[in-house]
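One chain follows as structure tokens, the form predicted on its own.
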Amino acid sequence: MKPNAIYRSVVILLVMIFSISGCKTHPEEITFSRTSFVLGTVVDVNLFDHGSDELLDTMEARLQEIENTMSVNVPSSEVNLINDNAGIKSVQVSDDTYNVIKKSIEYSVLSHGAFDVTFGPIVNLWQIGTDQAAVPDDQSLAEALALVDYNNIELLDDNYVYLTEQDMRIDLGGIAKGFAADEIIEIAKKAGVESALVNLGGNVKTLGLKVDGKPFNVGIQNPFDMRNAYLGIVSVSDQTVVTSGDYERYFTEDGVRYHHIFDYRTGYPVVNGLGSVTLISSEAIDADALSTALYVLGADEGTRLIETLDGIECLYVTYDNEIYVSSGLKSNFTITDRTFSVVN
């Protein structure tokens, strides 16, 4: 087995955002910027006006607070406290954790389980992104899959959360970065910042317009190119762009490649001919959760779902170099790599 943990999306998106023709951002245009490692990923914050070191400190502290309460990698987190008491007792948590779990359940219901916040046992079993990544045996997988059911989360009064089955585990990794992006942009807005861009591990959120008064152009990664190439661009203002793909984290065993997005029906990585799916919305928390759900659902079902939602658009890339774009995004997407074609 040869494990591979590839976290390229942060660098890829940063390179594309700042190098696309018509979207060049020179160092002197960034009044304040900071790079840190929080929530298990690289975080880049760029404030183009009204920035300060104190404001960056406040934003970084907020990110750290979210990690300390919601990350399964922090032993004392509220999420781990909930998991440790699964099937035993309810646990009182902060408003943040309670509301993010509530939002997770909403998207679990909307996607009929394609996104499921209780997928923790499956994630732990596969260990993708670690040196212990391996294909689990059938019995272990069946036992873990039996614990996955968002209906077994009880949200009680006074911010109490209860997992009804022992060994259940919630994992907010598919939604917490989106919540965090929304939070730090809100901090910037309250401080009077009118132009900003943040990137949390590929979750890009913009505030306002660029300093030249034009929208931010964000490149959509070519999921099949290791050279940080992009296949097209979307122009956004006060919006977020989130991409999920099978190229982000994976390992290879016996010549077979296994990625980190799991099929809720089988517990195995999804195999549906997709390289990636990109979501564009005003709220990063929505795009974060939906990017996972839409990848699992596939292009046809996922696009149909998006067409029922206001203010959210999607773009699929298939292994046949075909691009499917939701109706509201077609006028705002420009293809730049002609080896791909928009087919709908």
Given for the second form:
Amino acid sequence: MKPNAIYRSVVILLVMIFSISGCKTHPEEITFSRTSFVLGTVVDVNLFDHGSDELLDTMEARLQEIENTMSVNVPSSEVNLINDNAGIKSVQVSDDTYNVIKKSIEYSVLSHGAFDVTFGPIVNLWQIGTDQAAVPDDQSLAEALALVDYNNIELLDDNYVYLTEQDMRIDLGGIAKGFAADEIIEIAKKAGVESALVNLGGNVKTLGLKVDGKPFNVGIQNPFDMRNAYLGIVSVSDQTVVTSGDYERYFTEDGVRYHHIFDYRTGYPVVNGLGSVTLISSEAIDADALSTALYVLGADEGTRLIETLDGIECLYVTYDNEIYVSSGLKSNFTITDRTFSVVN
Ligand code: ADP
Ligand code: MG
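Given the form predicted on its own, state the structure of the form predicted in complex with ligand ADP.
Once more the chain from above appears, this time first in line as the rest of the complex follows.
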């Protein structure tokens, strides 16, 4: 199977597990569920206490709208319009795109460029997740890396965005799914839903409690076992659980795994002994950007950063089956696979 096919089947399995684990026998539960493929990933929506097909349609249309404006894979997207005019002129975009870029810059600043929304030229070069994925030559890599610098994005009045260097490109792949999860949960909430779970390719967001009044148990994927095995669970309500890992999208060449999260120092996929990092917070946009940032920062620096932020927790899994959790998560994380252990 190609990496993308593996990725998809893993996500589909995850989705199945979530559906199975919902308490279908509970009399008050009226589940409205839908699985679609948007934003380059499998999206699973479950409304547990209340819903309709029209509401699912509205949520799906919102996802499609976000993809159409923010995806680099949609040629006419606003992000591509900004990119195509890099070094030429500023481009006026929607509030959504403007605000997501603004948030991206905030996280680029906070992580000192570990998360950098201008990674577009590097993402393009590696083509990870496509049939063309290959290790680039050194010169192309150096040229692409020289274009990565979030300081060269200008956010102007009236939603105008300007990339000051020619061939610069922004890429919202590390944050857009988080924004999308927040948006569709908000739509459900406004429609009166009190219990819901959405899963955008492993980015989970929950609304309220399960219909039995208990929090949702969300499994943390074992990054080394593609058979959809969990290593532990966290209990959440009105929160999001977002994971970034080297197993999500990758290709293998000469026995080396090249995955989709890049190191700003080298332009190569990050190599730091980490299987994954999971972020738990109330807003998925924060968790998504931070999961990418924390993967790049590594366990020590990443956990230190999280301890300075309110209401956000993290959990790292290393290749040695060691788990590092931030202080606020210790009482809410249960290991289910004893080959792993919390070491801090
Ligand atoms: P996923 O999309 O699998 O949930 P992430 O949220 O970690 O995973 O985002 C990875 C995506 O973010 C990549 O596919 C790429 O588009 C983009 N990206 C890769 N490296 C970085 C980085 N250092 N900073 C910002 N974005 C990145
Ligand atoms: Mg991310």
